[in-house]
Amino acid sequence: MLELPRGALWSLALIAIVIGIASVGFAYTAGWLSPDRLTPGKLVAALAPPGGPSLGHRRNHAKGICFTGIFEAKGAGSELSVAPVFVRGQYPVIGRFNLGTAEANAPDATVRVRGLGISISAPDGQEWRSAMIDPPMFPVATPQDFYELLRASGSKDPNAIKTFAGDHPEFAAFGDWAKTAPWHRSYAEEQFNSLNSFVFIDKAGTDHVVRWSLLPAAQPVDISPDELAKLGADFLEQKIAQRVANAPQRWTMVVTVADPGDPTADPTKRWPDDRRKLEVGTLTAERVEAERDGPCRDINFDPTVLPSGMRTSDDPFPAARSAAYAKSYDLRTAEGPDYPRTATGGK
C-alpha cells in the first residue's frame, strides 16, 4: 500500500473537514435536517395543480413561447454598474414571453399574471437573466408566505384563501391590482416588472439597489376578459408571433434607484414615484419560435445569473427562486419523453 507522507495526510484531513462542514451546510439549507424547513422540492410540489404537473414543462409560467432580438445599452446604465451589458451597444437577448400558471395548456383568458424571461449576453460570455411579472407588487412577502399561499391556493377548504389574506394584509395590494387592473389583448402591450430588489455597483464602488421595469412602445389597449376569451385559448402566443412578423416589437427598460430606507427587502412593498428613473436601454424582440424547438426551452431564467457589477440585495425571493428553478429543470428534463411536439405550450 502506498504511504503518504504526514503532511499530505493532513492536507486530506483538513479537506475532509471542509467538505464534511460544506455539506452540513447545504443540507440545513436545503432542509434535509429540519423537515419543518421550506425547501426547493416542497415549494415546487406545492406548484403542482390538481391534476398533477403537466410534465415535461416548468413547474411555473408553464405555458410560454420563445423570442430572440437585441439590447441597445445606451450608456447611461453605467452611471450605476460597471456590468458590460451597460456600456452603450447592441447585445443579443434570448428571452421568453409566458404566462403566470402551471397548466401547460391553460386558456390565456383565465390566467392572471404574465411575464417575460431574459437572458443578456455580453461578448466577454457574461449573462444578465431576469425574470419579471405584469402586477407591480407580489403578492407575498417571503417565499415562506409564498408557500402558504399555493398551498392555500390548493387547499379544498372555501375559506382558505380568505384565511390566508385575513393573516397577510400585505396580499391585499395584490388582490385589488388583480381585480381592478386593465386586461391587455398582447403581450407586447405590457409592461414588466422585476419587483426584487438588486445592487448594481459603480466604477468608483458604490452600491445602488435598484428595481427594473420594460416599458411597452406599443400603446396598450384594455380588453375585458369576456372579450379576451372569445380570442382563442393561446392567443397570446398567436399575436406576439404576428405582431413580431410584421415589426420588430420594443420595450424600454428603465432602472429605478432606491433612495435610503426604501423597502429592499420586501416585493409587495411598491417604492414612491418620485425616485430616481435611469433609461438604460431597449429590448427588441426580433423572432419569435414555438417553445417545443425554441432557444428558450432549456434557458433557466435564474435571477441570479448576474454579470460583474450586479449582486443580488437582501430580499430573500431571487436565491430562493433560483433554487425552485433548478429543481423544476431537473424534473422537466427527466420527464422529456412526455414534453408535447405541438405548437402550443410548452416549456
Contents of the next structure:
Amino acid sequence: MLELPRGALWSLALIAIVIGIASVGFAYTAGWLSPDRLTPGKLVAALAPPGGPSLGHRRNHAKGICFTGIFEAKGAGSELSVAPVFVRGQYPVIGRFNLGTAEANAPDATVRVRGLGISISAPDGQEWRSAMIDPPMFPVATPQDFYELLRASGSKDPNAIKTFAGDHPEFAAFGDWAKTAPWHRSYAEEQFNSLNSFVFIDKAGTDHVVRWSLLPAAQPVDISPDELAKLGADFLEQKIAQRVANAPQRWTMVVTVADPGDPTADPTKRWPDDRRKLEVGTLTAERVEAERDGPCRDINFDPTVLPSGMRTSDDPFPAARSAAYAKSYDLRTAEGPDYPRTATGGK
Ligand code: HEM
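Return one more block: the form predicted together with ligand HEM, after the form predicted on its own shown previously.
Starting with the chain above, the whole complex follows.
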C-alpha cells in the first residue's frame, strides 16, 4: 500500500476541509439546506409562463424597446442628495420601455402593467439605475408574497388567486387599480413610479427616505382595451418610435420625501398626497432603437445600482430584485442563438 508522509496527509485533510466548507457554502447559497428559503432561482423560475420562458429575453418585463436620451437636472435634487446626477446639468440616459409580462410576444393590449428602466450616467462613471412601473402601488408587501402570488397565478387551482387575495388584503388596492385605471395608447402618456423607497443623503450627511416618479409631459388620452387591441399586437413600440421621431418625449422627475412614521418598507402602502415633493429634473427620450441589438439589451436595470448620495432603505424589495435580475441576466445572456451578440453589447 502507498504510504503518504504525515505532512502530505495533513495537506490532503486541509484541502478536504476547505472543499467541504465551500460545498456547504454553495449548498446554502443555492437554498438546498433550507428548502423553504426564497432564492433568486425560485423567484425567476416562478415567473416563467406555462409554455416556458422566452429564451434570450428578460424573465419579466420581457417585451420592450430601447431608447437613448438625456436627464437634465434642475439642481433642486442637490438639497436632498449629493448624487452627481442632481448637480445642474445634462446626463446621458439609456432606457427601455417595457411591458410587465414574461411573454416576449404578448399582445400589448393584454398586459396591464407598463414599465420603464433607466440608467443615468454621471461624468465620473457613477450610474443611477431605476426600473419603475405605472401602477401607484405594488400588489404585494414583501418578496416572499410576490413569490406566493406568482405561484398562485401559475397554479392549476382555479381559486388560487382568490385564496391569495383573501390571505393578503393589501392586494385589493392593486386589484382595484388594475380593474379601473384608464388605459393609454402610448408609453409617452404614462406616469412611472419607483414604488420602492430609497435613502438620499445630503451634504450634511442627513438621510431622507424618498420615492420618485416620472410624470409625462404628454396629455394622457383614455382608450378602452378593445380599441387598443385593434391597434395591433405591437402598437406600443410602433407608437413610441413614431412619437419620438416626431419630437423628443419628456417626463418630469418628482421626488417625494417621507414624513417620519410613513411606511417605507412596504410598497403596497402609498404615502399621503401632502408629502413634500421636489421636481429634480426632466427625462427626455430622444431616440428609440430596437431592443434586439439596441443599447438597453445588455443592461440589467438593477435598482441597487445607485450613485454616492443614495442607498437602499429598509424596503426589502431592491435587494431581492437585484439578485433576481442578475439571475435573469445570466440566463438570457447565455442563451446564445436567442441572444445574438453584436458590436453594441456591453454592460
Ligand atoms: C421581488 C420582486 C420582483 C422580482 C422577483 C422581479 C423580477 C424581475 C426580473 C427577473 C426582471 C428582468 C431583469 C433582467 O433580465 O434584466 C425584471 C424586470 C423589471 N422589473 Fe421587476 N421584479 C420585482 C419587483 C419589481 C418592482 C417592485 C418593480 C417596480 C417598482 C419592478 C419593475 C421592473 C421593470 C420596470 C423591469 C424591466 C426593466 C428592464 O427594462 O430591464 N419589478 N423584474
